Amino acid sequence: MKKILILDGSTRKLGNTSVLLQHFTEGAQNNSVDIEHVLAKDLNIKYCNGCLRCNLIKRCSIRDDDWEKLSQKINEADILVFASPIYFHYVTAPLKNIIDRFRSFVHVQITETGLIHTPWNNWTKDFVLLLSLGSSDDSDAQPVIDLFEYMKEVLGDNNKLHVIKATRLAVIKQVQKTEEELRELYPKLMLDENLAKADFKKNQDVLKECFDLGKELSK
């Protein structure tokens, strides 16, 4: 049975990110019940301070927070799900704080031309990004995707990255709204109400994509 760890960067309850996660989880539950959902904002995770001691002791030297237990769960997971709204082209601060501590999973060597990253353990994991955007342009999430492309390569040659982006989601649970509800909402957002029909279908397709991905990866 595959272990799934969800790192949820949402900063408010029951938003669009939560709906994406709900559908992914429902799909995964077809094959796996070993699913743990961690809300990043509720963890006590101190900031990485760049001390580089992890290069020597092969683990993060920061103590008295939740990282030691969380890092063990990260190492044991087969599937790592990172879910977040996109604020100013990036994930939320609580989730970024966790990502910064991933530095302790690799040895970093400074060279004249750059850095060489060597993981302490070569991972074989599926990385999943579930991203909800207020923007109509999904390229606003590209900085996040670029980082995760780099992370999955640095942490092991056999890692895979799966990305789902949901766009034009400005209000809570908008991804679940009916076509008629979208028609009523869009003028308030200064959007053309005629977008509602296509957006309703797009949103339904995204939710199905989340469900199908969870079901497929958990096999």
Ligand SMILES: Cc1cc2nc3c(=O)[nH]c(=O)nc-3n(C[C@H](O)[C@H](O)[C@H](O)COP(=O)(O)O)c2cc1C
Contents of the next structure:
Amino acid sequence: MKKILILDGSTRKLGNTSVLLQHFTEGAQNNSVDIEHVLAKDLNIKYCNGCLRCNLIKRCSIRDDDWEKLSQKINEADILVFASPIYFHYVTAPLKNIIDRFRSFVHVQITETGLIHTPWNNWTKDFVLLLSLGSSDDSDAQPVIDLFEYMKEVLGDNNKLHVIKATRLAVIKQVQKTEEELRELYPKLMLDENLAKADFKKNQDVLKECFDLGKELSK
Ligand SMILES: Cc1cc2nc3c(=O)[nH]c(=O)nc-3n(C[C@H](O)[C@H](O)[C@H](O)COP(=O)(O)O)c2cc1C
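The form predicted alone done, now the form predicted together with this ligand:
Next comes the full complex, and the chain you just saw is listed first.
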């Protein structure tokens, strides 16, 4: 049975990120899976303090927070889902805080030309990025995608990255609104209401993409 760990960077309830996750989860539940959902902002995760002791002791030296338990779940998961609204071209702060603690999963050596990263455990995992953007253009998600392209390389030879981006989403649950609801909403967002038809289809497609990915990966 595959283990799925969802690291959810949402900051508001019933946001579009939550809807993407819901569809991914429903797809995954077509198979027999063990799914755990963690809301990053609800965890007690301290900031990485840059002590670099992880390079010597092979784990994070901060002991009085939720990281030890979470890091065990991360290590055990077959599928790691990172879901977040895009905030200033990045994931939200609670999720970034967790990502910084991933430093303790690797040994880092400085060379004359850069850095060499060697993971303590050579992972074979599926990394999933579910990203919700306000912009009509998905390029604001690129810094996050670049980071994860790098992370999946650093953390093992056989990790795979799957990315789903949902664009032009401002208000809660917008991604699942009907065409009529979008037509009513768009003038309030100063958007042309004639976009509603195509956007309804685009949103339905992205939700199906989430469902299908959940179903496919959890086989
Ligand atoms: C602080 C803040 C920063 C944001 N920065 C960006 C951004 O850089 N690019 C973008 O496309 N959308 C940006 N947005 C919009 C959100 O990413 C977008 O509305 C997203 O769909 C919200 O997801 P949610 O419904 O799950 O909360 C920002 C929103 C906030 C509140």
